[in-house]
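What follows is one chain in C-alpha cells, specifically the form predicted on its own.
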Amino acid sequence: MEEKITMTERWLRKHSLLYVGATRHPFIRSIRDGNIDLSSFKTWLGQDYIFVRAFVPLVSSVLTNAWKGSDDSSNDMEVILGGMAALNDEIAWFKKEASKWDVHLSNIVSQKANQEYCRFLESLMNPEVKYTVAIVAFWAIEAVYQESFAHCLEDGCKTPAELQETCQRWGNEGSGLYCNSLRKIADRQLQKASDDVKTKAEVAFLRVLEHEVDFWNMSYGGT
C-alpha cells in the first residue's frame, strides 16, 4: 500500500535541499560547533529583534484569520494564541540579551535581507490571502528557527555556554510541540484547499525558505 504523506511532508521532501539550507545554515552550524564569531551573533541578535516587532502583526493577521477560517471544532485559535503570548516574553528577552551582549537596540537599522522579509510578512496580511497560505507560512518561520536552534542542543554539540539560553529558547522540546501543532493545523487547512491555493501556499513556503537562508546570510557575515 503506498504511504499517505501530507502535504507539508510532501513539500518537504521535494524542497528538501533548500529546508536543510534553512536549518543547517553555517552560521547555526557554527553555534553549534562552537566557532561562532561573536560579531556575527551580535548582528543576528539586533536584527531579530526588528523581525519579531514586524512578526506580531503578522500572528494577529493569522489569529483574525483563523477566528474566520477554521471551523469551531479547531484549536486553532487557542494553538496560535499561546504563541502570540510567547512573542511579549520574547521581546523582553531580545532586550534583555541586547543589554548583556552591549548591543544598543535603538541604534540597530534594519538590513537588506531583514527589510525584504519584512515586507513579505506584511504581504500575508494583505485581505486576499487565504488563511492556508498565511498558516503555512506562519509554520514554516517558526520551524526553520525550532530545528535550526535544536540542532545546536544536539548530543555531541560544542555550543558555547554563553549561547545556549538563545538554543533553549527555539529548540526545546515544548517549542518543537507548538510547531508540530501549526503543522497540523496547515496540514488541515491545506487537504480541503483548492489547487490554487495549495499552489500559492507551496510558493509561499519556499520564499520564507530562501528568506531565512538570506536572514542566516546577513548575519554570518554576507549581504
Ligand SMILES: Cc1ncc(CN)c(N)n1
The other form holds:
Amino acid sequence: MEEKITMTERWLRKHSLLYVGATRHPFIRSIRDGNIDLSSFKTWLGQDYIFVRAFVPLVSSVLTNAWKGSDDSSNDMEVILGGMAALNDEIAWFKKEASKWDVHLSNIVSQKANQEYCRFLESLMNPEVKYTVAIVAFWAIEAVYQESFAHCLEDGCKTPAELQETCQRWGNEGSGLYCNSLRKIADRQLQKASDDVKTKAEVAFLRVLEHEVDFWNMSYGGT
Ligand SMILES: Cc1ncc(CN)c(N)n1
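Switching from the form predicted on its own: structure of the form predicted together with the named molecule?
Below is the entire complex, every chain and molecule, led by the chain shown above.
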C-alpha cells in the first residue's frame, strides 16, 4: 500500500539536499563546533535585526488573511499571533544582544542577500498571493531557524557559552511546537489547494531555502 504522507513531508524529502544545506550550513556548523568567527556572528546579528523588522509586516499580512479566511482557519490566528508576539521579544532581544557585542544597529546597512530576501517577503504580501502560499513560506522561514539552532543544542555540541542564549531562542522546544503548528496549518491548506496553488507554494518553499542559504553565506563572509 502506498504510504500516505503530507505535502510538506513530500517536499522535505524531494528537496532534502537544499533543506539540509539551509539547516546545516557551515555558519551553523561553526557555532556547533565552537569555532565560529565572532565577526561572522556580529554580521549575522546586525543583518538579522533588519530582516526581522521586515518579517513583521509579512506576519501581519498572513494574520489578516487568517482572519479573513474560512472557518477552519479560525485557530490559525492564535498560532500566528503567538509568532507575532515572539517577534516583538525578538526585536528587543536583538537590541540587547547588539549592545552586548558592541554592534551599532542604527549604522547597519542591509547587504544584498538580505535586501533580496526582504524583497521576497514583500512580494508575499501582494494581495494576489494566496494564504496557502504565504503560510507555507512563513512555516519554512521559521522552521529553518528552529532546526538550525536546535542542531547547536544537541548533546556533544561545543557551542560557545556566550551563544547558548541565541541558540535557545530559536532552537528551544516551544519553538519546535510552534513550527509544528505552522506546518499543520500549511498542510491543511495544501490539502484543499488547486494544483496551481500547490505549485506556487512549492516554489515559495524553495525560494525560502535558497534565500536562507544566501543569508548564512552573507553572514559567514563576516563583512
Ligand atoms: C533570515 C532569518 N530567517 C528566519 C528567521 C526566524 N524568524 C530569522 N530571524 N531570520
